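Presented as structure tokens, the chain that follows is alone, the form predicted alone.
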Amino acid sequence: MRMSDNEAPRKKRVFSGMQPSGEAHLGNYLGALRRWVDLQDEYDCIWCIVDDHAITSGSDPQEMAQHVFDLAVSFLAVGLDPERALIFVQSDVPEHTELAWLFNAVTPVGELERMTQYKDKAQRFESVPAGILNYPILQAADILVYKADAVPVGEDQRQHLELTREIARRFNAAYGETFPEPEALIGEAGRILGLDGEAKMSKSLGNTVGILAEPDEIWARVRTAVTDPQRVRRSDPGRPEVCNVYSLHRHFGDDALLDRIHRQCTTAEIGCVDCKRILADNITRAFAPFRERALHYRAHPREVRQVLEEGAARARALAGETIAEVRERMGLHWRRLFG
């Protein structure tokens, strides 16, 4: 059908989630939440909350609820906008499970043994979970549930990507023409690594900081970042190359401060713990929205009740037609029998 001349494209889709741990943190936010947001302008944005996820590593069960609402309002608090997009948990839209299900048909196990993030989490199991196996399959019935035609991720996820897109072929080549191969969205963050300078930010590894956290909590976390190793005296002139703290000014100040700090640094005109105030400090200035958006919602609870279910019914309205699509191209229609 031919558009007329005053009818907008269509808006490409993408879909995201992130797994409920609590208040987001500084990783998330840099790696994610700060991308998410501005992509709502672009796109026809989807973020989910995606607990069955979360189920596969073990979560506790008695904190699951305060965790997906404390995420929940870490989504609004940076400014996710239910107004243009969808915000919801992934458990309430059982579409998800049914595809992944129905997607194992089409999916080999060694596919699935390949994956990096496997091998890496198997290693924690004496005995691994089937869920750690098929979580990728899971992953793509998120994203293609929805028949998202992008997807933001790090360099991380690229593998997982790829497999959901090797899903789609093969259940297109298997069934007919059904789901969009999703594009991959990269980020210019790169791998954010966490204030100990060795793994990626993780709350887990204690090496981070809330994106809600108070003033005096943010400089308690950033004054143990490791800085430069070989810097060991304040007279010391320092090596912002190979400093985490300095990787980390870029993305909460100008190219001004930067040059600045990188002067003072090599010159020792600045110390390590100077450098460690000027960014908790920016920190601090960054997240102060966030904070405040935070407390309007936690003192208003049904507002975060009313925007995950509201965001649940309409995701329940699209994932519904492409099971229903999807039920058919497989066969799984044993009514028309009866006429």
Contents of the next structure:
Amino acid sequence: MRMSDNEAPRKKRVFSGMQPSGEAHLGNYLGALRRWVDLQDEYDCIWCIVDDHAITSGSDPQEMAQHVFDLAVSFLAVGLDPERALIFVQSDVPEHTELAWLFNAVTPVGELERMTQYKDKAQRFESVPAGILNYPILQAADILVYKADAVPVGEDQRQHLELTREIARRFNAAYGETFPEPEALIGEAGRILGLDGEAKMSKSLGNTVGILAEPDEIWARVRTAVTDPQRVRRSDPGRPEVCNVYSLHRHFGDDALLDRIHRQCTTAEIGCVDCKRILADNITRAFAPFRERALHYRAHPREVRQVLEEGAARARALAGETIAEVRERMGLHWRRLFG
Ligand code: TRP
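Now the other one: the form predicted in complex with ligand TRP, given that the block above is the form predicted alone.
Let us now look at the entire complex, which starts with that chain.
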């Protein structure tokens, strides 16, 4: 088909994935999801629940289905939109794992061993599963099977994206120009520090709060947040610059609120509990529409299933084209001889 002159140029395509560990949490929202929602206005978006990745980190088979469902509900609740984006579960599109296998042919083991995430994770095992080493190959396949132009990820995924580009380059050099080199869209939110004020927010560390949590639960979690350690008594002035609660306020309050909290903290006009109360209230208000939409989807699980199945069917059609092209280029086409 020829492109006519007035045909709109193809929108750039974005891909990103998230592991299913249940309901999304505050860190997922601030670091990824709220950005994904906005990207849908400008890009052709593909959002994937990466269960094939999750099995490399010892996920519990008994819990996987629930975790996938809860993350899917979270996606829909925050506004990932099946009318405008593909939303599906990775294992429904086996083309990802097939391409990952084919990429083994162009991926140097040395590059995999250099990945800092690999080195961190490998320390936890006496005998390291190959899936931990090969994890970034599957990630490259996720992205490249759709020939995505850009990938919104956190800073911690930069190295994996560089490897994805390297795999694209090596494949192109060996078998002919096939893949674009996708660009990493690194979020400006930076690392979202957990409520413990120590580690990156993560569900497994218990230092966060679910985006669909009830108001009293939000308060119960936020109340535990670590503030300025030097502020011992209510009458001590606080230091917002070193306070993680203050940095979380930035995401939920406007400049006027931030100025006010800054002043009231440094003059001990309010205590840390008051300050956390304001934060909990603002989070509760910001997430109220998510809770409402989640209620609907939880009551109508078939709608969620339908979104994921339609997403997978459309994704398979796209991914299948790339797989056909790659098989051809790599010589997996024995039928040729048979006319
Ligand atoms: N590794 C990513 C993470 O842990 C998840 C992921 C899997 C991903 N495949 C992807 C992210 C492809 C972006 C693109 O956050």
